[in-house]
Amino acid sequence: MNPAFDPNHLRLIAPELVLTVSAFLMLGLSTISDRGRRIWAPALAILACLTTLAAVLAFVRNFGLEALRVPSMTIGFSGMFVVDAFSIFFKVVFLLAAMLTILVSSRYLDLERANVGEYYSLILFAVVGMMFMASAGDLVTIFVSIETMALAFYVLVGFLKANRKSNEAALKYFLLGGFSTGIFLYGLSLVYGTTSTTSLALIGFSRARMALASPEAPIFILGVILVTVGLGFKIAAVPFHMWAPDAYEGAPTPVTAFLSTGSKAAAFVVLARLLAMSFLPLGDRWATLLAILAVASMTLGNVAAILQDNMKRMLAYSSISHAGYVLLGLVAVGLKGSVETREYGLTAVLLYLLIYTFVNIGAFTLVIALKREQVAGDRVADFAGLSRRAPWAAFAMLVFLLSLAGIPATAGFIGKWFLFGAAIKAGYAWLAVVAVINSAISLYYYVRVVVNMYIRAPEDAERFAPSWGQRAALLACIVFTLLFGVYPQPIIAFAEKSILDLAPWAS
């Protein structure tokens, strides 16, 4: 067995070390002087993310592989940390989400008169936790990295100290988050108690040996259920979604955008690793559980969104429904079908989470850009007449909403096509039908926003003037949504290559 610490393993966590040092540096600099902070703080945070992204992509170059090729699995710290194609894919997603969030935050913080000193550091610390989640090869690593991310988000959600909604949202999120952590940790203890290992790679083998003596293994099954419940809270799947609407509404809007994309993607990373590597012997059972969660999430999320007049709450319930869509891909992974079906399901999950990150942050960016002095800009009515005040912004929001609904020629259509196809390939055609019906339902509340933008008269004549950072984020999101809506092959190929090391059945 490899020693617990090998200096050579430090290169595996080089990106995380770069980001951690950058976060502490920003935290220290913020205590020195306020002069120019609103300019240098986001610039330094973007630079930290770009440097970390270069360190992540350096793994591809170090292995001497060509474009869109990724390294084979490399294990360090006695199996507790893994660098593979799967982890690299999601680290890129997390860093892109963080950079987009940073770009749209500066002006928002100015309007809220919030201290920016620790804000960007907390975003970077949250990304550190997400990156360790992507590379977790052990139950202990998973737990520590989840808590690292969660603690940063607890503070970010309540960052507006003078805002009662923000304080209330943070308190609810913290209390329910602590409760879900207890459930998750208890599930991990049951899995460890029945398999005598915390290594993700060994849990499945241990369970396979156990099956000879105890085919049912009720304690192990209970552990799997509790772990799924704990992660169900992180992805805001029904019935573990109670925190999402209040947290999304009360949190600073840039934090809401990051929470709905980066945090959700990180939880799905852990869920995919556990299900594909550790819990695969019970695949048929947890596939049924995930199918039930998917139906409940899609249906309740879309129906509840119809009743919302607040854009942040509407997008919160929309986010719940999208968690249900992503679960379709994981259902295909658990079934004892062909290798092709399982790989297709994992590819669909990766592809959709990447697409959803850009589309959802793009939609939230328009909500952020509408904020002005004494005007929150987060009501559906605030979008009234946007096509007359800023035609390009109204067009961008139209594209994002159509993409969320899965309309062709947008990236969202490609993502849903793969997810629905995964359910059909897995023999869950009825689940795909439910998903299509829910997508049709979602059109109703998305179209409500479109009607406000293009048909109703504006409530005021104030000029729509987003900041340069918001313009840059909008441009990146709209280009991604349209470009990969008509030419998705590059991201499809990247997603397909990124699952090979995670899929033990493929070897």
Given for the second form:
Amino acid sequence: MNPAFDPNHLRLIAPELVLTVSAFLMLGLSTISDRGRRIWAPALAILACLTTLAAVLAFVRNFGLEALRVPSMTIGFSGMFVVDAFSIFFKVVFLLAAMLTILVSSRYLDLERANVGEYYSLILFAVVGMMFMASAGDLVTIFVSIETMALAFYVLVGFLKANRKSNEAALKYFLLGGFSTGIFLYGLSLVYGTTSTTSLALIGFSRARMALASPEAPIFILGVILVTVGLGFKIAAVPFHMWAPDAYEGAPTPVTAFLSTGSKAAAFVVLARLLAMSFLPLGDRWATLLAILAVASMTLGNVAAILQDNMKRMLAYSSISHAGYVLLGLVAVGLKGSVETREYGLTAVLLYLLIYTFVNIGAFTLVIALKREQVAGDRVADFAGLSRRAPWAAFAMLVFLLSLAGIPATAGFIGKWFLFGAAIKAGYAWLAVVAVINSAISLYYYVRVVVNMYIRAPEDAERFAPSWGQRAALLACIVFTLLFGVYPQPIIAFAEKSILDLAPWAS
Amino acid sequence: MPHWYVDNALNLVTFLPLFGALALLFADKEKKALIMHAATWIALADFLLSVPLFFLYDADRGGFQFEQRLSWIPSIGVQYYIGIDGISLLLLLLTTFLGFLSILSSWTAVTERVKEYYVFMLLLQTGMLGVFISLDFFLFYIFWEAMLVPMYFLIGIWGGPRKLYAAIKFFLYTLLGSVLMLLGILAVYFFYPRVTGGGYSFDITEFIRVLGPLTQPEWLEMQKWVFLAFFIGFAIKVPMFPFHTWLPDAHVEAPTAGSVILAGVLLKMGTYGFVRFSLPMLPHATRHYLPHMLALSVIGILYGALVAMVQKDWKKLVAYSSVSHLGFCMLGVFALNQQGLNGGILQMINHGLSTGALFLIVGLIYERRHTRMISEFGGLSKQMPIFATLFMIIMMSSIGLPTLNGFIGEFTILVGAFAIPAGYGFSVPWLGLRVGGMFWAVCGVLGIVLGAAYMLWLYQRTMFGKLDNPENARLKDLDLREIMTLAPIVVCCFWIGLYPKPLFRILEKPVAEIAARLSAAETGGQAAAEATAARGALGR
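What would the structure be for the form predicted in complex with its partner chain, given that what you showed me was the form predicted on its own?
Shown next: the complete complex, the earlier chain at its head.
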């Protein structure tokens, strides 16, 4: 290992650099008081994301996704930073999620009298954190990048200064987030202590060597458990989900949308990389742990969602249950099965997170667009009669809800197909049974919204007029959901090519 | 017939309603008459397009015809693979036929949110047709489940007083069944490449060809689980006792056309599933669970009939009669012989026709009186002679009177059931009791007797007697359109009752193939069991 700084490595973090500079630039520009800012600020933020996206995709163009699976080509900063197809996939997801979020934000912030430039730079900072999380090849990078993302989100959740719920949400999120960070960090220290390395790739080797001397390593296992718990907070898996409903409800709705997709996907990328790269020798152990978390998340998330009257809370619980579904894919990775099963499980995770990003942001966009002066628009009852007020919007929401429930001909079905398939393939049939029963339960509360939209009469005749940004986001999400629901081959191929190379000891 | 028709007939028939629905989406929702007529024409065109298939299908050749195979999602081995054999052909025709009639019957019944109504009806049509033409499991599943959504809306928006409850119950019940079936599909899907050593596939014909005769012990064990997964999916749809509880609610609350489609076509998807997938692909498990299947079928027949007998609501009575009749279909199918299968499949068609018509009849009365309580009626035959005549024929068809279709179906089923060898039912060794074909056939006959009882009693209470309710004195008889919705069904009932040969001829080859697979599995399974036993003996 060569500790010397190699300027060539800067090329690897070029996209992140672009985004960081843009974020600072936005921060500086936000001091300019200008009435036109509500137009140019989001436009600039999107431009920044697009530039970053182009920089990310340049890697694909230069190397090809296949070549990016060869680790030696793309490791920088003494292995602390890795650019592989896996990370690129997630960076694309984060950037898309961020762009959709920015598109739907402006009108909402206007209505909340909170349209200030810091908002967009905070979103960009969060994305920077996420992108580093995706590329982290070292425990230290992981920790620093998670905190970068989390700090941005703490502020974003409490962004509505005058709103008590928003403040409460931020406080809860901050306290529980800090608590989880402590646990996570403790786990990292135990892992480091037992393996004497912070490099993700070396932890696995070190552990494999240790296993020869001492097959049982309680301290290491404790470390793995604590790390999983720490990340469990971030993905809002039961029983580490307590912050999620309050934070989701109190946060500005666009932030909620971003939190439930981007931040969740980011936590999953770290979890997947840690488990699949570093902790794989203990695969069968943590697979059981994840299976328990999955069952708890799916069941509790879905059952609690039935009781909610607030859309944001309902989607929060639904999001908890979806984290449970995604865990199915990781369970398949952990088993001492064939490499094929592992790859199938990882593909399922990637695919689902991509699909979920579009579908969930789509659903939240409708909640955001229902917001009017003095009306929060986030109750389930606010959707009453939407099909008569705005047939196309109601149709879009219908598609998103059906997709979340996993009904065929929507992208959500493809995602669930892969996840359930992963569980079956890994021989976890009982887990798949729990998952599909949950999937049926979830339909109940999604359909309640549909009943409101299509069967109940509207409460008022107020015109439903989303902003242009919201329309664009909605269109993107609906096209994605339906197009890839019917013809999923491109995204499946993208996910299949992006799964990280399993370490040599995998087979 | 032009070549392009033969090549694309199935696609045309299946997707015409979908494109019709999409076109209707852009229509002005105030122009109700236009939308109504357009939908009717689309449905009629769809039916007319499907009729030539009946004549073009080569019954002597058998097997799947009008096939089309396109690559769709190569990553996971999904193809767009469609085709029909005799079984699916008949169900396809039934679907387009009833689809047209139910849309025709909705003209006066549906007056609000007309545009959405016809859009959902047409979407439903595509979903159902797709189920019957799919030869790729993935494709099949998409149609199978996507179809629930329009049906949910039809019940939920245009249904009766308890529509929301009925709609969500229907949706949740059937979805739960489908997702469990999905797990069964996944299990087969992952197992298949381990047998062939090739890539993933969802090709149903390949599954049947490769996995059907396979006697690998691991697969024999797995079959049982897969069978159970499929069973839950299909049995809920059929519905078999004890999974029938969604049916009375859904049927009663659904609008007339919805009930017609539900009873006429949707339930057949369950029986079709058993015939198409469970039997030929999982023959050993079918044998294994045969006693349970037969018992549930017979319980369904008797239970449905008994419950129908005590109903006060006309529509609910018809709904429970469905449970009983579908029990008949299942009894025929699980007789596992040529006659039984023939009869079971034919009875699916018969039930679609006669129960579809019965729901239309209830709908006609409901439109006039806005009640379905049997006690409200009596002596209607004097006031509505045409109605009474048509109702009489349909009722007789439902009971199974000779010269009408029901008789042919039930008779064939009983012949099949009679031939079930002893020991395929429950046997109680310590009583020296071995239940065989005789028992099942007698249960079936009992069901027919009960069926005649509740139907005739219904007819007597509503049509005969004194016209003592003054509200009924002003009822108008059927107009031309209403006659037009029932007359074609009556014609079909007579046709099948008098000359069923063309139908049996179409069914012959596919059914014979399924029956052959099942009997091969019996001998094959025994051989495998003996071989295992022999190995065990050697080991010792």
